[in-house]
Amino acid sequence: MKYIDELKNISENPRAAFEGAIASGKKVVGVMPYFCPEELVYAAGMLPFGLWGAAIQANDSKRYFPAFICSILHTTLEMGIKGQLDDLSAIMIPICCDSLKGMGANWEYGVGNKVPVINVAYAQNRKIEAGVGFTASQFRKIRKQLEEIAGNEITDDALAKAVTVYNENRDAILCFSKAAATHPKEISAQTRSAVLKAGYFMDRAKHTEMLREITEELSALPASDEGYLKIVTTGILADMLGFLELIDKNNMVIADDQIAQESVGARTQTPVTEDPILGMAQRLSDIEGCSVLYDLGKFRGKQLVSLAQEAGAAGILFVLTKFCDPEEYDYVPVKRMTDAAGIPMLQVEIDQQMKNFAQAESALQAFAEMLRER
């Protein structure tokens, strides 16, 4: 299928996209989770760059942070001190979690000024009026300090049309999920992952031309999920390869998800207002289904309990990050929603550095017959 191979490619090696960007003359900025305004280094002529952590072993960072810590902070930081991300012309730390709000000093202290540090400030309290006024006046502050790092005025037309660019990639990744839900034998879990996950490492508006291709070509097939067993994901990131072939191995489609890194984002739009700015910030205001937001009332879990209905899932897999204290804080009040909905969930913890996934196949092997058997 047109485009797979390449995007699988540039999921597996981001650090060939990295360095492509940079032999192109592009300065690149490296972005850390969770919903930094992308836009506006997009708008500066500068590429966003995802960093989600890594597959490798973190050693020098367990200077800086202690061993209890999510393994995104970790092995970002592990690249950063081993010099690997030397060519980023900075990088933006969003301040959302208590082990986050330490990350840019750690990064100062073992990083050192190679790779200057945007801290990304937004209100906790997001969604009043006040909230949304805070979290614009800091994209100001961040929008200045772009135009100094590129080197030219980001304007309010580039800034919007930036904004159309990441809406259009918005609308075309939950597109393409939703037809990748109906195609398991063309789409795997492993193969749905890398096409969403390679978006952190391109232009937007490629990913989105890609996307929409391999949607139609999808399309255009007929279903072929019968047989399967269709689940829905949530909680931070699940991109694990040892992780992903479990779920293939037990005949699971990934119905729908509520991940970070993949749809949760995806499911809110910028609005479209005169000042482009304002709109990032009513955005961040109404994003829905993630631990590291605010969340009076824990509109998560319903939300994931509609998600499941939607798509005729048999159940849920909370992919619990080690360590994040956000989503194990989550994980009870939605789990009573989803017990009170009579909606099976199966907590599954994952890792980064993981790379024994043994307790993680018996517990979905477990889980895969138990529904099957419903």
Contents of the next structure:
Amino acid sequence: MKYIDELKNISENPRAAFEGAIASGKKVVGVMPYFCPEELVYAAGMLPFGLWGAAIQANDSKRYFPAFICSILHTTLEMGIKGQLDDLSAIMIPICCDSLKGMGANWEYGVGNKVPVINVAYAQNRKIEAGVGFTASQFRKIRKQLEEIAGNEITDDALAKAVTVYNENRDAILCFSKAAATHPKEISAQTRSAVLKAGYFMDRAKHTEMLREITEELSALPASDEGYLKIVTTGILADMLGFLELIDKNNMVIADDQIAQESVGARTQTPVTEDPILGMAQRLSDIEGCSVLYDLGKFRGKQLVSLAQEAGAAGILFVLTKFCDPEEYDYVPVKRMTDAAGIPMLQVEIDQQMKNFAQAESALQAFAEMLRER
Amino acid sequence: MADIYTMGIDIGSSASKCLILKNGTEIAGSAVIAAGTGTSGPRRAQEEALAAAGISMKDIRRSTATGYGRNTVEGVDAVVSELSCHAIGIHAVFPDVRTLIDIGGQDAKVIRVSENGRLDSFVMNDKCAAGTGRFLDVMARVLELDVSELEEKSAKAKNVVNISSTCTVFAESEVISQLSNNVDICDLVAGIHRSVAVRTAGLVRRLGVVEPVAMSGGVALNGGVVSALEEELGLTIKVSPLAQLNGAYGAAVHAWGQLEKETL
Ligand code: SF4
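Show the same protein again, this time as the form predicted in complex with its partner chain rather than the form predicted on its own.
Time for the whole complex; same chain goes first.
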């Protein structure tokens, strides 16, 4: 299938994409999770580059973070300390969990000022008008910082165009995910993850084009999901190959996801407003289904239940990122809601350094056996 | 009609278990070898169980492998997760049991069994050795005891010592420092059992306590842990007479079920 190999390549070798962009003379800005205003980077003519950690051993980062901090932060800092991210023009670090709160300062100490930090603060009370206003004020501040880094102005026109590019990409992600849900023979869990993840390392407009093409090709094919067990995944990330292999091995298909790295952000478009910054801040207020954004009504569980019901899923996988407090806190209310809805949910703890998936293998196999017996 | 034999093989991390079932109900032979996956244990367990049943491999009509090393057993007809096999096994022994606690060499699991004997839900401990057979092995070594002596010692405890660490490594040093304070070994062993019970009870509560509750796995052989757990949960626990063989039994019953399905 066209583009699949290319996207897999990008997602498996983000460094090549990074170096390629630098070699082409483009400035690259590192973007840490979650929901950074990437449109501003894009509108400034730079490449936003996702930094979601890596499957590497963290050593030097342990001087700054204790061992019980998630590997996204450890390994991103490790790459920074090792000088592997020196070519970044800046790094955007949102302050949306307790661990991320220390990331900016740790970066400044560990990496120094060769890669300046852009702190990204969102209003905790993001739903109220004042909250949207606060987030917008932060985005305006970031706009100025990025203009300085880019060496050019970010015009409203360029920003409006960037908003459109990102909105289209979000739509393309959801369409692809839907098509993949009925075509597990063509799009395995591993492929699905790679196709989605590649978007963090490339021009979003190009990613959209590729996603549309793949989706179109899939739509022309008959469904291949017979005999597959439909599941919905939820969590921060679910891109570890060993884990995805288990989903494929047990003939499961991801019917939908509530994974922060995958569809969570894609589900909420930026409203088109006269002032694009306000629209972007409004989007932050509208996003649902993520443990890192203040969720007063615990809507995540409700959303998860309806995603599973709409997708006709037999069960849910709660993919718990090791040492992630927001996820640990969310697990209990989410589990209560899925239990009340009668949807079986399995928690699997994973981290990027995991080499041995034996326990996860037993758990996933048992879960599949259990769901098939129902 | 000739007898029909099915075999269940449960390859764990520290022991290999094999059980042969005659006509779906009668245990014809079984073996537990204290050597797990990647050793000669699996082969020896099969050979011993066959010898005990007085039959040879060609008499086995169906076989199911389970356990941590299930994918490494050659020539079996089915590979099923240990969680499903434990549910099947305990249902065949105690049909009314709704919650099974299985503590093996390296992991602990709590399984909800449905009325018709199916796996309904489950929780497993994390990768930590605390609260598993390994934890008891380490503690017994520190106390210069054999694990089989732990039950008897804890029964004689007068003032149960509180072991506050849940981590095996920290608990080990805590036990050593208690030893150097001349604390009575029986009190210490009872404290160790209580610490396993507290940890396991947490896992049970995570799934939700639905009675009747049963226990299987190697640690179920230690009555000290069982009573500490009964106290902690405030209920009576049925101990499977098959203990370590529960998974292999479930696998053999599974193999029988497959055979029945086929001939229906
Ligand atoms: S939300 Fe969780 S996974 Fe993400 S950075 Fe914070 S602790 Fe790490």
